[in-house]
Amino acid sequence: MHVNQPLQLLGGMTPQLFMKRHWQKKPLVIRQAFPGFTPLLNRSELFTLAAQQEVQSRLLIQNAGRAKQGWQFKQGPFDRRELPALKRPGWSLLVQGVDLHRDSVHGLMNQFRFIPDGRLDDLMISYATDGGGVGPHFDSYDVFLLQAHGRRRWRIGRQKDLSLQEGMPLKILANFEPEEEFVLEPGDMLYLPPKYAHDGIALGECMTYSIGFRSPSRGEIAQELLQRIADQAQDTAGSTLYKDPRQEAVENPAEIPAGMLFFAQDALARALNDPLIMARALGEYLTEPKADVWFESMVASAPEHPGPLQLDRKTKMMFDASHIFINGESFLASGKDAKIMRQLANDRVLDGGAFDKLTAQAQELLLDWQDAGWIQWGAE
């Protein structure tokens, strides 16, 4: 992607300028980011997705005067008969990770890859009847809100008071203070940085696409990386046993020996001694598929006259200076193989001749990925 080329979806700004002026800094309303946009799934197709076991979906219903200040919250999947009547106002259906299930939606999300894949999360579709919404709230991550069908009124504001209403099934701000208000039409889009409060209300039936980004906390990422390092610790730290031939008799048997503490510190240092171990753990973490993602395996063979080689839409592939990462696995790569693999990660597709330029070892690896359902050969 040319980061200095103006993009319609950024209101004519270049990706470079958008990242400098707005990313993690301030909101942006983009009129006709996608001119003439029409939904990539109609209402019936979205409801069908929400009925599937492997798809995450939520139903929010607001009924004035009922328990918990009128809000009802349910987790999917939902049979169509479980959803409220279309004429009933004030309800929303949220379907998560639609990019994993439809190529067209995955293609839309890929238009935002001027932001690193390590940050890009998923695309959620929100369907709402008149008056539907999820209440004033804030997200801990960046989000683009694309109006796909109908109209939605947004109120947004910098919110210093982040206290929430008590006894609610949702995280709704107790003292929302909007500063701006506007209505989005199909094709319009709103960008919001983390913790920027917002409240969207459907004006009639509407659908909104939310392109969200992952923002792991320090604690989360430390836990994930330490767990992966721990899995390799037996190999990296070695199998040397603790010895204490000079241990003296003790009067306080419950006190931990200083020598054992030193041994533990040295063991941890040895486990972290590999200069690539942290980068390897991070890449594996960032490309790990979510728990509900599965792939359809197939017989691995390279066609005689291969067409384009394409990553499955659910595949996550990234790289650093030394590794190729794919779906939670890591591989050392260098030279021509690394260059071609990086091209595949960036473009998510390779022309048919690229396979023949790889070493036999790299070709075998791609066939393993094909067998796992991570990549497919296209037609010649």
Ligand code: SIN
Second form
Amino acid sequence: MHVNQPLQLLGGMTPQLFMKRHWQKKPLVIRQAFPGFTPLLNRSELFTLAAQQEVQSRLLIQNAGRAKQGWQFKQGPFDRRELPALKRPGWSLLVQGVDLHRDSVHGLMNQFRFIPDGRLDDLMISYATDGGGVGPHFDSYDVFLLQAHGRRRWRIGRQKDLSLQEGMPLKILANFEPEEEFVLEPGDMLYLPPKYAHDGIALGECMTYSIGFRSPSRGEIAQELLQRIADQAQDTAGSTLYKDPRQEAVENPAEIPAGMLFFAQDALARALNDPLIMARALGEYLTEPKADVWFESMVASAPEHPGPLQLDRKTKMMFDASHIFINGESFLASGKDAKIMRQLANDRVLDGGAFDKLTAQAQELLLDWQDAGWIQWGAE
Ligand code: SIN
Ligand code: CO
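Would you mind giving the form predicted together with the ligand, to go alongside the form predicted alone above?
Expanding to the full complex; the earlier chain stays at the top.
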């Protein structure tokens, strides 16, 4: 990604400038971010996805007048017959993670890779009939809202009062104070930083794509990393036993000896002492596939004339200074192997010539990944 090259999808701004001026800071409306955009899935293809067990979907039906308590909320999957009639106004179907199911959608999301993969989450598609929307709310994460089909009226505001209506099945702002309003046409896009209040209402039938991000909280990251570090703690902290040759006879047998606390503190410090352990746990956590992701394994054999090698659209591959991470696993890598593997992680493809330059050990690894369905070879 050339970060200093103006991008149409950022309204002619360079990624560098967008990140400086807008990312996590202020909204941006981009007219014709995708000129002449046509939806990557039509309505019935989206409904078919929403009927699948492994696809997360939600349905929101507003009762007349957008009145308080006038919302019905259901979790998918939805059989086509469970969805309201198309002529009924005011309902929305939200389908999460469509990038995992369609190469075209994954390709669209990849256009946002001027932001680190560690922050990109998924692409959600919403379908709405006239007047449909999810109500005034805020999201905790950044989002690009691309209008894919039909028109949607957005109202947005940077209010500080983020209190929510009580007793609702979804998060709806108690006191929405919009400051700006605009109608997005197909190909237009709105970027919103976290916690920016917004409400999008369909003007006729409409589809909107949300390119969403994730950012872990401190608590979540601590829990995730500690769990991974815990799995290795038997090795890293060692098998030395607690000893107490100076233990005196006790009058309070239920009291935990102070020496045991020191021993525990020292054991934990040792478990965290490996300089690479945090980085390894972080990379494994960030590349861990979501719970509903499955790969189709293949019988691996090295092609005689390997064509380009491609990461499966569901594969998450990242790297740091010492490791290559793929789908929750970590590998130490250095030298030429590391350079080529990093190239694969960045470009998500590798030509056959680059494969030939890998050491036998790294080639073997790629075959294992092919076996697991994480990568595929194109024929040449
Ligand atoms: C929608 O697409 O209906 C809502 C997306 C959002 O407001 O975050
Ligand atoms: Co939102």
